[in-house]
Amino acid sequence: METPVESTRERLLNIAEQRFGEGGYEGTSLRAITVAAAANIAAVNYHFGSKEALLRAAVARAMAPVNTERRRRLDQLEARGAPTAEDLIRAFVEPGLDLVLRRGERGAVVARFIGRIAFDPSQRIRELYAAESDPIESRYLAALRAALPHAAPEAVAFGYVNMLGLLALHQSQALTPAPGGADAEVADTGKLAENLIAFLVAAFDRGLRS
């Protein structure tokens, strides 16, 4: 059974995800979050310390399962030896869609939140987001460069940044329930992943210029 303290903390994180995803960091007041969470500023200070720390905790919670699955898949691929670019793209994209968009009714909230924060106008907020994702993402970038030895490192980096952007775009836009209910939504998510992977594989294979 959850304690009242745990319940308040989770409520603040849930509302922060929703409000930051809708209005961005600067466009969302701490008061709006606390009112919606039936809490107060003292509760934020107690559990997190500040508005920025609340955002950091929300990002960490949202990205943790995605990062864990990406790390697991990359470890597995590298243990087999010399993964292809397609192997790496699939291992990166699928967790980003599956573990975000299939979180039941909260999937849309989490997807919008991640997409919004990843491209926030504030460099400070983008840096905060990157701090949660960079360790595993830097491994994928290095692996892609190894898998594409004939492409210039800066060209691979260019493709990689665009892969991040497309993934965040689809995370934030694939929010409306699919016709037919939950089963159709899962099927549509799988189709989206396959189409995005095919597009990215072609882009990395034929679209990069040294």
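Positions refer to the first chain, counted from 1. Every value quoted in this text rests on a predicted model; they were computed, and no experiment measured them. For the two forms, the rigid core is made up of the largest set of C-alpha atoms that agree within 1.5 Å on superposition. Compared with the form predicted together with the DNA:
When two forms of a protein are overlaid on their rigid core, residues whose CA moves 2 Å or more are considered shifted, and A64 is not one of them between the two forms. Relative to the superposed core, N40 undergoes a C-alpha shift of no less than 2 Å between the two forms.
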Contents of the next structure:
Number of protein chains: 2
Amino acid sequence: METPVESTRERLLNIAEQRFGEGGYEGTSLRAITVAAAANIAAVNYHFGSKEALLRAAVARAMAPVNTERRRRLDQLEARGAPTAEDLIRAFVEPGLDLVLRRGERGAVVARFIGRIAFDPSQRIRELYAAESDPIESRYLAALRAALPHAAPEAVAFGYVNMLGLLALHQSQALTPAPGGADAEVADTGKLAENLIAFLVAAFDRGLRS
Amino acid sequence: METPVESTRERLLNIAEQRFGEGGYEGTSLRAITVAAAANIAAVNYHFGSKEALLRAAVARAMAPVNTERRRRLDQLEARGAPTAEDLIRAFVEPGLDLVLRRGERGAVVARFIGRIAFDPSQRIRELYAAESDPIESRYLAALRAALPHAAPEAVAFGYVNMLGLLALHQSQALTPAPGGADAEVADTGKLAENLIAFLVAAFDRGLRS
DNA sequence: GCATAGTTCAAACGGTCGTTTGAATCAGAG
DNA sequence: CTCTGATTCAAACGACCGTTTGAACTATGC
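Following the display of the form predicted alone, present the structure of the form predicted together with the DNA.
Following is the full complex, with the preceding chain placed first.
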């Protein structure tokens, strides 16, 4: 028989991140996923074990390159010593948005998936995402505190969660209800990352309690 | 018989906004709602017509006082002429967060409900929320553009969706996974609104593309 | 008291959910 | 070819979903 370019396992992961990103975890059935992936329903439990395990595998796979790139940038910045807040914000935001901007449709699917899962209504799902991005969180927070000595530590943490949230919202495209809307235009011009970074830099530099 | 302080209809709305706020629309069943409200399942379809109609009624009821207050503040600001960006941001954010801070537990439930529905995974639900808050959106955008003449109109719209998103995330408490975390501390001191407003004002004043 | 409209009730409807089963099919090694 | 382990398959499992039904109950006006 013809050799499929993607294994069943890969097709399931690809379709899962697409559908989960569109309808959320609760709003997407395994049957919808397996039909779209041209796989049997039992294949999910065979390859992953359960619906939640499929989600976990999809999150891990989607986050891996983002985490790697963030770690790499953070290492590089710290090697040079004393990164600015803008350096750090850029090192955090760009790996998340480059998915959308520089990898075509596939990247947009992954970004929407990540952004959606990060703020899923179910706390269980959110924790699943948080566990995947936690490892570098403390490093970022420490670097941000050092770069913003005038701001109180709690204020820096406040800024960090705002950055995390805004990035997720733009990744999930939940802010662009109408095609051709304001945000879509910004994204089309490839300036979304720059706009978001400028927005956040101003907020971090001058909008945090001291 | 004893007169219940709340009618079945009111109990359903109260429990609905609590449960929808906790688990999202898809993640909450009518049976869970009716059991908690001590009502029969058929009561939902009798009083509202369907699950989605129940959600619609809950959204409308929860948003009404927020919209009213925002309109009132906007009227007041425009009567005085030439409101600043901070005036406008404050007039938008405070009505949304006062729910949490100044109405006790009940207000926190309503705020979480609104914040969650605003960015529900399902676009259908998000549009349902947007329809409820649209009427004043264009007024706010126009006033913001006038207050920020140095910023491009698309940049102002970009800032507006960021404000909307950050407010919803803080309302939904999705940014506070662990009790006693950084954000909870900020909220406990009653300073969340001030911190968020300062964050947004700095971003609007200095973080928007011209 | 009796009719009437408003409300609640237990029960069931058809459908979909995630998961499991056990047989069928596959590819590769001996 | 035969054997073996990995993979796929149709089918069914019990549970839960939103919705509907028609009878029972409640309160109010006559």
